[in-house]
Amino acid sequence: MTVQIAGVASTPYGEHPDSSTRELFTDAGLEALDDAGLEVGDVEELYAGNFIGDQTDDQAHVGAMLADYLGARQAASMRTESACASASSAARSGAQTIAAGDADVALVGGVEMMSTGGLAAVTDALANAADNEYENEAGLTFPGIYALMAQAYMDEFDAGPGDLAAVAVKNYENGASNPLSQRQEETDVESVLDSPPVATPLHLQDCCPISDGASAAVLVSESYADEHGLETTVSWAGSGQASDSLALQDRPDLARTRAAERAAEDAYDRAEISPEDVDVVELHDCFTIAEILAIESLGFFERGEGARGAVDGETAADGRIPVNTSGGLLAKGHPVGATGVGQLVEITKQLEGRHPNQVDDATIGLTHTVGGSGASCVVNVLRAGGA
């Protein structure tokens, strides 16, 4: 059964000190339903990504809590957790439910409140996506883990800190045009390299910010869209999800994300496309090196050549393969439980022709979200055209 994207919405990403997890999700969910022309009572299934809410909010049973506050108590509700890929997993679960014929309307989304608990508490909570016994207890945090990946890449290939900085420059520029973006300023290579060091070779502007936010999408079956006169213009084309070793030390190559390679291959097969068919991409750039690794894993560049993507303008909004026209995690922000559906919101807008950094004639879009340092990855493909 064909799955359609009926409506999408997102709160701005950033700090929301006067809001809460349930309020942010409700704001995004109601706006997405309004975009779809549906009511809360139409929702049959609710899948919500949330990673650290049981620690930062002291609240578990998140799926039921969000359905309750939204007013969708009739819906089957579930929280999905796959670290930073939690919302992408939620969207994939909703799409699979509809494709199987088990429901006609699913509200998928994600939410995270990260700014209210303080940097130390959030850093500790995020570290749970790493291997506690072999990484956290050794003192590693995610900036350190991705710094090791960056060092391995630069040791193996002809790349340097300036290539990493070019990714930040591109994504900051895109984010400055996106009203949903947390970082609304541009930067340059010199400023990135002069920003405070975090973990060599990563500087502060190589790293995504701490963010609050929520995003939501309404998925419907094609038959439901037809029966209810919904004018959908984007369809779900395919999805892939894969895993890898949790600890970085157990991977044969630190400069390669094999879960992303496997997830992408599965998604391409299901969508019956190749990397050359993709017109626009939203991917997981939690650190600048992550974007470089991702564009190689997704098949847009050969291994060792991804470092030139931003430098040569190939991943710019008007480049060969536009990447993170939203600003990405680096500029738009990264409320970890919401990010994956936030990416779907951006791709849907691109395919509908209403994005602030619109790519000409975009018909196929892809999202890529990574959990931890690459132990999990979800790749989703959308296609222009609806019921």
The other form holds:
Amino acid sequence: MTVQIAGVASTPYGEHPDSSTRELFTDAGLEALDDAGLEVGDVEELYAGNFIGDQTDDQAHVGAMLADYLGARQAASMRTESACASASSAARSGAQTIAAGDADVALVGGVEMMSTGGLAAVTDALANAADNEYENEAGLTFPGIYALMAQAYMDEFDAGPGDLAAVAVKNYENGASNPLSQRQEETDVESVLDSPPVATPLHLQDCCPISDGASAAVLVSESYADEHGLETTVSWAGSGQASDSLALQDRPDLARTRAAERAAEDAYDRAEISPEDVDVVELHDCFTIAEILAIESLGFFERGEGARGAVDGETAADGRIPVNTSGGLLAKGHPVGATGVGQLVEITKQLEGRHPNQVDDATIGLTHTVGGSGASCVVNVLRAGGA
Amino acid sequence: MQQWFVDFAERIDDGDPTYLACEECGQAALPPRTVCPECSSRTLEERSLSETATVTASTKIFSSIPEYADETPYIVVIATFDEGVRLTGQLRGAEGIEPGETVTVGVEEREDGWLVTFSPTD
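Starting from the form predicted alone above, please write out the structure of the form predicted in complex with its partner chain.
After this comes the whole thing, all chains and molecules, with the earlier chain placed first.
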């Protein structure tokens, strides 16, 4: 059963102090249903990513809450949690359910409210994605974990802080022309390197911001699209998901993300493509080093060569392999539980030819979302062409 | 803090740190595993761990989680033991450290648990 993308939507990412988890998700969900030409009563399954609502909102049972406030009480609902890959897992689950023939309409998405609880509370909650005993108790933060990966990378390969900064420069530039992006200003290498240190060698502009936001996508079976006259133009091509050690210290190579390699191999097999076939990518640049590691794990660059991607313009919107034309997590923002579907929203727009940073002739797009420092990873592949 | 980690830290404090070794494939691992992460065998044996290790990577942290927010900046190190396991801890007794330098493992008891530390080996 082929799965179609019938509609997509994201709220703007940024600070939404007057909104809430349930209101933001309802905004994105209704807009995605409008985009699909469907009603809330049509939704059979609802999977929504949410990572830290237990701490920030003092609220669990988020799946049911979101279905309730969306007006979709008839739907089977469930919150998915895989740290920053929560929404990607939601989308993968929805696609699998439809592909199995168990449902015809699934609303997948995610939501996170991060700005309202204060920086200390959100930093504490985010740290729960790391190994509590072996990492948090040692005072290791998330920027700290990625900083260790960056140190290991620079120790092994010919790369420096300027190569990391080039990733931020590219993604800020893309974000500045995306109306949904949290950061609307460009930067340059000098400004990145002059921004305050967070965890050496990472500076503030090497790190994604704290974001509120929600994203949603409506997935339907091909037969349902045919029967209901839905003019879908993007299909689900394949998906892969894999795991690795929870703690960075347990990985044989600190500068290598094995879960991403495994997930990518699985996704490429299922989509029957190779890395060379991919036209546009939204990937998990929570920190600048993460983009460099990701483009190597996804097979776009040899190990040690990823640092050249942004510097040489190969990952620019008009480059060999355009990466994060939305601005990525660095500029567009990273409402953790929403991010994976936010990436799918951006890729769908690229494949439909309606993206603010449109890539010419994009027919195959890929999303890559990492949980924590790489203990989980989801790779989803979309293809232009619908029912 | 989990009891297994308290036990692990107290063995370091006693000067008798231990790790787990797989009798099938030789993989080294840290507690509290039952299954070898490399070959999936269930034959992990507790063995003595060296008290010195080699620095693999380090970072100076300027912005931290609430528990450590008042102690910034501080340096976190991942160090590799000869037996093959790696451990994460805070640097003590030096302003900085480079990959390849030798450090000695220790622990500090804090209000709510144990902190692993590394100090330059004389």
